Structure formats: structure tokens, C-alpha cells
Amino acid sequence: MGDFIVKGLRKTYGDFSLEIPELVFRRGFVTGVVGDNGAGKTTLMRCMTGAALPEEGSVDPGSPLPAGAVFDECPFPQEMRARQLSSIFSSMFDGWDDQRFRGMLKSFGIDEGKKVKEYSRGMRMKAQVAVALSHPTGILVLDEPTAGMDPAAREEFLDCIRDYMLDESSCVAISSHITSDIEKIADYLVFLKDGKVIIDGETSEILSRYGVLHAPRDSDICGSGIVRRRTGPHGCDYLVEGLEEFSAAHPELKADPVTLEELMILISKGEEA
């Protein structure tokens, strides 16, 4: 199986346009797709699964197997009971594993006899995860899969993904506003803003490349390496690119390693410095 490649993709909704020259989702790795609301994460993932068709470009899954998908909004019929899902999906997917599906429902605490409409948001997400992990897949495309889950359930879900990735031919694309989940599991990061890819690379390399400088609210720091600035009620944060070089050139200014959450906020909400 080859890598999952998105190339020359353009998808528009009204005034919004998602434009992706090229993105590679590597087999054997988890890629986190991040950005603020409206950045294009869900649009990209819907195009990757075939749920939305782009006006231009191609999506090469690199595998004959279907995608396993978890969407922000559960697509299952509201009147259907969990135990009925297995019979439906067994006719849709070759290699459907009913035992695994029911085991995951039990592990997630999902009552097979309840209707989908009776589930909480977190339970609906868990039901989708159980379906996605119960048939052979070419890629897992997970759009906000941990939304509505408590911390223990989120960690259980991440363990499921880690188990899935034991197969080196596996491939995962995951978006989440819970940056701690992305930091724990993503080998690569893709930052989207206004429908464009602005950062794409290895998670460890990106987080080591950038730093954040915390300063008083009335500060006015400029210079090589400072790329974004965000003023808040308690101070001003500066995004530094090239942390090591900046620290060597400005020993009087203490820039700290950036967290993924800080990086997202400064890229999404900051202004150019």
C-alpha cells in the first residue's frame, strides 16, 4: 500500500475555498490536522472519505481498502439501535468483525439496546469509533473523535489508535480541538488557516522550531525571528520562529518552547509582527 495523497484539491462552499496543492498522509504514522473553526478541517476530511467531492484535484488513497471514518456529527439513523448497526455494516464492509464491534461497544459502556437518538454526544462518537475500528481500512479519518468524551474515555480511545498503529501499513488522519490529544499521538502536523496549509511537518520538528515570548502588555518587541504577536488582557505573547537562533541572538529575552495550544492560538488569532 502507498501513502494517502491529496493533490491539487479545491473545494468551495459559498465564500469559503479549501485549496490544497499537496498533502501526504504517511503510512505507519498519525497526522494531526489542526486549525480554528472554519479553517477547513472538516471539508478536507470529507473530501478524503468521499463524503464530499472536490471541484478540482485528486485523492489517492494508496489502498483498495475503504476509509474508516468518524465525523463530528454522527451519521447513523437516529431510530437505529447499536446492535442493528453490525448487521448493516457487515453487508457493507468485507472483513467486518462483529465480535470486535460488540466488544468495543461493551468496553465503551454502550447499551446495544438503546437507539442512537438516546445516546449522549460522547456515546455517539464512541459508536462511530467502534464501527471504524471493526473493519479493514486503508486509512482512519477522524474528525473531532474525542468530542464529548471525558478524559478517561479519551485516553481509552487513544489507546485504541495506538493498537491500530501497531500495523505499520496503517494510516490515521485526526483533527481535534483538544490539543493535548494531538500532542500525545500525532507524528505529523498539518495547520490549516482560511482553507490553506500554512505549516506541514513532523510534530517534534515543528514544536522545537517555534517558541513563545511572554512580555508585558505594553511591550513592543520586534526583530528577526518574531513572526506573530497577540495582545491579551494580561500581557503580550510573541511567536518566535527559530527558537535556538533567537535565544542565541537575544539572551536578554527569554523565549520558552511553544506548546501546540499556544502555537494554534498565535497562528490563528495573532497578527503579523
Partner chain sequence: MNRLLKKEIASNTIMFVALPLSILIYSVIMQSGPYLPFMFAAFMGAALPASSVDMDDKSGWSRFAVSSGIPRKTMVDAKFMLTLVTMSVCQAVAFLGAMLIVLITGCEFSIDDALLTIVLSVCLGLMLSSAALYIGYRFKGVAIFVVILILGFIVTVMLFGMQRILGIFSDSIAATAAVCVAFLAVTALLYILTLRTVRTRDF
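Having looked at the form predicted alone, could you now put up the form predicted in complex with the partner chain?
The next block holds one chain only.
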């Protein structure tokens, strides 16, 4: 079993083009995919699972097992209850673990007697996760899986992922706008903007590489290391690349380590400096 590798990928929809020369999702780790709406996260994930067919490029899943996919709508037949779902999935998937499925539904608080159409938003996402985790998969591809979940449910979900990762052959690709979740769970980060990968690496390394400098509105700070600038109503934020060197060179400017949210905002909304 090897890494999940995307190579030479190109997928075009009208004006938008997703172009990725090479991207690796390391087996044994969680890779977070972040970016604005329209950056190409969902397109990438659909290409990864085979739902969308790219014009060019290849996807090497590194495993003979199928993917476990969670997308934003709940695709299960609306009139079904847990027992019928079990029946369908045991027919669909090799190695379907029904006990595990029922157990997960129970621990998620999903009533077996409820029809899918009666599930709350959070239950719909959790049900999808339960399905993905109840049969052998080569990769979990999760597109905004925690959208609409309350904090407790999100933490429960993250614990599920941590549990899944106890097996070193597990591989997870997760996209989310909830940057705190990504910070908590992703070992590696991929930043997409306008269909291209602009940052790709270890989460902790990226978050310590970049810093943010808050300054007055009319300031005009330049220097090596300043890569982005964003002017707001109350001040100006600068994104610094190479925080350590910058702080050493400019001890009078107080640059703080960046949070994932700040990094995202400065990259997508900030101008190049």
C-alpha cells in the first residue's frame, strides 16, 4: 500500500481550471485541503474518488480498496431506515461490517427507527461517516464533513478520524472551512487557490513558517519576508513568510505566529506585497 498520488491533473469547467502537477496524500496521515469556495477543493475530491473524470492526469490510489466518500448532500434513499440501509450496503460493499455500522449509528445518537428524511443535518453527515467507516477503504475523502455540526458533534467526528488513524495504513483527505478543525486533525496541509496548489506541507511547519503583523491603517511596511498585505477598516495586516528570520531582523515589529484562519484570509483576500 502506497501513498495516494495525484499527477498531472487537469479538470476544466467553463472558466475554471483545476491544474495540479503533483500532489501526494501520505498514507498513515490526515491531509487537510483548504481554500475558498471555488478554489477547486470539491473538484479535486471528485477527481480523487473517480466521480469526475479529468481531461488529463492520473490518480494512483495506492490501495486496491475503494474510497469512502462523504460529500455535502446525504445520498441515501430518503424513505429508508437503518435496517434497510444495512441491507443495501452489505450488498454493495465487500467486507461490510454491519455490527460496526449499527454501533456507530447508536453512538452518534441516530435512532434506528428513523427514516433518512427525518435526520437532522448533523445526523446526515454522521450517517455518511458511519457508512464510510464500516467497510474497508483505501482512503477517506471528506468534503466539508462537519458543516452544520455543533461543536460537540464536530469533536466526536474528529475523534472518529483519530480512531481511524490508529491503523497506519489509513489515509484521510479532508476539506473544511472550519479552520480550527483542520488545525486539530490535519498532519499535512494543502492550500488551493484558483485551481492551483499554492502551499503544501506539514501543518505545524507551515503554521510556524508564517507570521502575521498587525499595523496601523496607513502603514507601509516592506521588507524581505512580507508576502501579503490586507487593509481593513481598523488597520493593516501583513503576512510574513519566514517568521523566525523576520523577527530576528526586525525585533521592533511584533510579528505573531499565524493561525490557519489568518493565513487563509491573508492569502485569499490579501494583495501581494
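Numbering follows the first chain given and starts at 1. Definition used throughout: the rigid core is the maximal C-alpha set that superposes within 1.5 Å between two forms. Computed from a predicted structure; not experimentally measured.
**Q** Superposed on the rigid core, does the Cα of Ser180 end up 2 angstroms or more away between the two forms?
**A** After core superposition, the displacement of the Ser180 C-alpha between the two forms stays below 2 Å, so no.
**Q** On a core-based superposition, does Pro75 travel 2 Å or more at its Cα between the two forms?
**A** Shift at Pro75: 2 Å or more after core fit.
**Q** Quick check: Lys196 between the two forms - does its CA shift reach 2 Å or more after fitting the rigid core?
**A** Comparing the forms between the two forms, which are aligned on their rigid core, Lys196 does not shift its C-alpha by 2 Å or more.
**Q** What is the C-alpha shift for Arg121 between the two forms, rigid core superposed, to one decimal in Å?
**A** Its C-alpha position differs by 2.3 Å.
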